[in-house]
Amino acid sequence: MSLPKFEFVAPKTVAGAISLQKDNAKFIAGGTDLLVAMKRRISSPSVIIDLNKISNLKRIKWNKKDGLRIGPLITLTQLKENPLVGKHLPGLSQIVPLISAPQLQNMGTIGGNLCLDARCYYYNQPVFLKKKREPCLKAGGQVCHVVKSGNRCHAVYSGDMAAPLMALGTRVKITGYSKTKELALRKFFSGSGIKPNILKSDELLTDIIVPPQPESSGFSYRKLRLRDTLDFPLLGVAVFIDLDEKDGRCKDFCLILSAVGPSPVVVEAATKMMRGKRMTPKLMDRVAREAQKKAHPVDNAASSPGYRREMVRVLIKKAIREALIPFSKV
């Protein structure tokens, strides 16, 4: 399908990009999501604001205080191959092969992945198919075709990078027309399937800040999908563990679920259950079952909700074991 007509602009500064924003304009980075949406007429912006000439958004820096500061226009391939990432946070670069295929990794950006729109079978369809149904909530209608009696949109956030970055305590910097703010990545998401992040039309994600990780910590991300390439996650599980080097007890623990709702899910109960405890198969199973209660997948993806929910427990235990590999085998 061809693209709809639009005006194209390519500013060289963040301020210039923000100043060009107006009604029905869209920012573009890699374009792997937006261009597909435009071809399907899911999105028809009148203006495309290309960010690729803004050099400040294409840098990766490291310092001991802040850790890694990653520009949102860094492609996934660049993230995987960057020596600073490989040295200070190798687990992050190891996630990239799990995201789509190499061609899209070369184009797609880390910022674009975080800002990915929520997806749903009933919304992410060509126009001629959607005409057969009443417009859904995400399309401006009054009904959710997934949960007929529901009054909220159940489109699923399916970005891969959000859950692992949240587990690592990442913060983001947002630059707007009149002010700049920094906040925890977990607060970047709105909880709404209609618009999954809090960015306003005149705001840009300008920095992704991953703090230095304790030497006694481990990290893992596991993904459920139909094929080993291309597919969005049916489920994502990210785990961070920090162990006491003296007695092996858990000092800190973070568990994030992705692709089970409109935003990544922070399982706070798992943190409380793990802290101060030694890892045992029994404890891991208890945590996995507790997390399973927080997952509420619905029937709008390429697998049944029951199967995806059952796999929450399976993937959590695998992710915990993988995160523990640097220390001991459970």
Ligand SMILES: Cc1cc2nc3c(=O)[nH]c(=O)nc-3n(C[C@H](O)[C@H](O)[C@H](O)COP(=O)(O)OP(=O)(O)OC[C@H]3O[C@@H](n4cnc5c(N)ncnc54)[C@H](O)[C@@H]3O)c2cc1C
Second form
Amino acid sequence: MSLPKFEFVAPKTVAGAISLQKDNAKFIAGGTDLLVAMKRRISSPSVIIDLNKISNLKRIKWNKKDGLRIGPLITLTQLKENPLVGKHLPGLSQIVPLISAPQLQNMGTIGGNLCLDARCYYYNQPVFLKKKREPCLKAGGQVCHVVKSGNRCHAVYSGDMAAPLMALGTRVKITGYSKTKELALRKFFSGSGIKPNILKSDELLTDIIVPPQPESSGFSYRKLRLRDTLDFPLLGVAVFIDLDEKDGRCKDFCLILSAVGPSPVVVEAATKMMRGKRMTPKLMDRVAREAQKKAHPVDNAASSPGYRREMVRVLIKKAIREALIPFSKV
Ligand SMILES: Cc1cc2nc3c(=O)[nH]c(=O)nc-3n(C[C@H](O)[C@H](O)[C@H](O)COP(=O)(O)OP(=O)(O)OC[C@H]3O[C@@H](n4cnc5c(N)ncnc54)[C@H](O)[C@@H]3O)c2cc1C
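Let's compare: the form predicted alone is above, so bring in the form predicted in complex with the named molecule.
First the chain shown before, then all remaining chains and molecules of the complex.
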């Protein structure tokens, strides 16, 4: 598969990159998602704005107040190997090997991962396979091939980094032509399969800020996929727990589900159910069942919705147990 023709520019500053944005231009970081989409003619930008020459976007810094400030152009491999990440957020480094494969981790960036387009079995296909069907909503058509009577796009946000980063209370900085804003990562996602994040075409994700984690906290990310060597998640479950070490009660709890819809799902009910309680297998099971109600996988990925839904409960319990390992309470 060849790439369509495009103009290539490589500015050295964020302002330069933003000023080069025009209709149908696209930013590129590692290119592991965008170039595949271009080869499949899912995306055909006339201009590609390469971000790799912007050194400001390639830094990782730590300070006690804000925690880790990660530039979006940090590759997944750099994230895994960075000593500051290893010291302050080792859980984050451990997620990287779960994402795609080493070659893609070497090229793919954390920013590109968060800005990943939503995927669908019917949409992410070569042109010759898609020709047989009417264009779907994501391709600018009027139908959804997944939910036939549906009037919204069911493409799935399938990035692996968003759920764990959300569970850790991450914020992101967005820089646009005239203003800069900082918001919680959970507000970065739009809920739309057609365009899964809120970035405007002339806005760049410029910082990923992960706050310092309480010493009394534990964290886990579990992923369901067909082949452990390569595949996108069929389901992702991220859990954060902060425990009162004196009485073993839960001070804070966060549960995020990924790859079950167009945006990662924050299970607010789980936080309410856990706060102030001691972790027991019964409570974990209740929380897992409650969370299952929030997952509505549809038939647009490589395994059945029923199986993925069932696995929500299984992975949540595994993730909670893993997050509790530092406390060895359960
Ligand atoms: C075979 C295969 C398997 C994969 N498996 C997984 C997997 O298991 N889990 C997973 O999470 N991903 C997977 N991926 C997707 C991808 O490799 C990673 O998500 C990677 O981190 C994407 O980063 P990138 O820098 O290559 O993104 P790019 O392709 O460069 O960009 C992706 C999108 O983000 C936009 N973008 C990039 N950076 C910015 C920025 N700073 N500001 C604004 N917009 C920006 C681009 O314009 C583009 O729309 C897989 C890909 C392939 C080809």
